[in-house]
Amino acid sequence: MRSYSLIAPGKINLYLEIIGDRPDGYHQLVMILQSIELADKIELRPNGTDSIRVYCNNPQVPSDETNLAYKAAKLMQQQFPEIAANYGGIDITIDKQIPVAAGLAGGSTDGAAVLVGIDLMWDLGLTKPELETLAAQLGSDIPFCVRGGTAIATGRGEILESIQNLDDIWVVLAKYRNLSVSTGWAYQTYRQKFEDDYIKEENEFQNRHQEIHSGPLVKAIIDQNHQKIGNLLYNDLEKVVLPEHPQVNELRSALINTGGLGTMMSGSGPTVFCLCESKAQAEEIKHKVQDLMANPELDFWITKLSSNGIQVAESS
């Protein structure tokens, strides 16, 4: 059995809206998720036992059964016990350059990762639909982990439908190492201040999202028109995650006096991004914001936009 080598893209949301509840407990969504080029990488190697072996250089991420990349490789297991026996266990090592906890699916690509090389090592031949498929049963970002690029992800977010890439825009991210927000905590706090604004019919959600797929953001990224996509960044999340976090709040506002695309809070946060149109200006942003807001735990990377989902680096 071949060991492989894969990239797991980290994504931001360039729109986030929670339209209503679904009956499993978590919310009906309208987002348009892109992927970018800050990426872990993923090590999976045949370890000659029947078991599972998490090993990070990041000691924040856990090595045990908590970890979706864990999580994927037992789910492989379970859905094909036959070859899995046959195998035997895995090693995966995470190189983590995502930021944990950071709102950027860092934990979620590295579950996609899995997937797709345990797919590759057993030689199963799976169809990419078919590994979001499974990926959905781990978690709402993984199926978009996979698949990468930009696209328009309803339900809870696990309903692609793949849109025009966008991959000449470069990004600063910014995030304070000492900060996390809880994903659960930021949507029970949204549902308690706003749940009576909920869509309650399905009629209705369908045509909110027949509003975004015809919507001016969409327009803008088919149109590859940076300025506009700048200006129409959306995020529901920021209602409750700015006025109890000060410090995000702060640090998107500095970042938007500094000039870029567009600047916003990815997912639940804390990492918010700022679009930028060349390195030279993302590298511009990023000093400045560094100098004015001079705090040691605040960390800053620079990447691009990408389209690309999980990718094999290399196999032996």
Ligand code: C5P
Contents of the next structure:
Amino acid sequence: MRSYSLIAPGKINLYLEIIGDRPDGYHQLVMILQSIELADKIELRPNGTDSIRVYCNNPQVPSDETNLAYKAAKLMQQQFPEIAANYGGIDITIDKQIPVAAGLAGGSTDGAAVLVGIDLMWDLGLTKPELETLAAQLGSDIPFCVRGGTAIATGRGEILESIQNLDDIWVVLAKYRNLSVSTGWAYQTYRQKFEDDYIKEENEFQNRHQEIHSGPLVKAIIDQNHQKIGNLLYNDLEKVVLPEHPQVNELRSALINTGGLGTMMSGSGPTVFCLCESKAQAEEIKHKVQDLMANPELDFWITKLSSNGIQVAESS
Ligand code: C5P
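Structure of the form predicted in complex with cytidine-5'-monophosphate (C5P), given the form predicted alone:
In what comes next, the whole complex appears, and the chain from above leads the way.
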């Protein structure tokens, strides 16, 4: 059996609107998801035992059965028990580059890479839609992480429609090192505050989906109008995360005031991103905000939008 090394890109949300509740306890969403080049590297090796073992260079990442990479391997064993018994256990090594609990799908993309990698290791020949269906069982963002690029996501976030790729835009990411936000907390708090405004009717959900398809942000993406894309960024979860974490709000204001195409918190945060026309502009903005905030706990990354989901780096 071969070993595989995979590239697992993170994501940002260019748009995140919460439109209602779902019978399964999740929220009905309308999002535009976008891959970024900042990526984890995942290695999968047969280990000659019956066990799944997870190793990670970042101590913040659990290496037990709560890790999405572990859960993804377990799901594959459950789905294909005879093949799994034949091939035995797997060592999963995560080279963590994406910040943890940051709204960048770092854990989700590791899970997506394990699904893609095991499909190859076990020679299962699963199609992309089959992999995405398995991915949806693990988490709402994981089908997108398998696919990558630029996509409208509806339902829980697992129903995807790819649109025009956007890969010629640079991004500054900024995050306070010891600050993390639980996605569950962000959505539950949103429900407590805004439940009364939720859409209740199924046909109204459909109308909202249609509106985003024909709306200005999708049009700006299709037209590759970077300025308009920057102006139309939107995230409902800012309404609960920013009041709870004023320093994230200040960081967001600082990034807005230093220029760039547009600034927004990604997903449930607390990472704030700023879209830029060039690498030079991204570096200038990073240095300005670094000087302004003067906080050694504030980390920055410069990356680019990407049109890729999970990629195989090498196999041996
Ligand atoms: O699907 P995932 O495990 O990534 O979701 C994490 C948490 O975020 C869920 O437990 C739920 O509380 C919240 N969530 C939600 N509606 C969604 C996606 C996530 O309420 N569409």
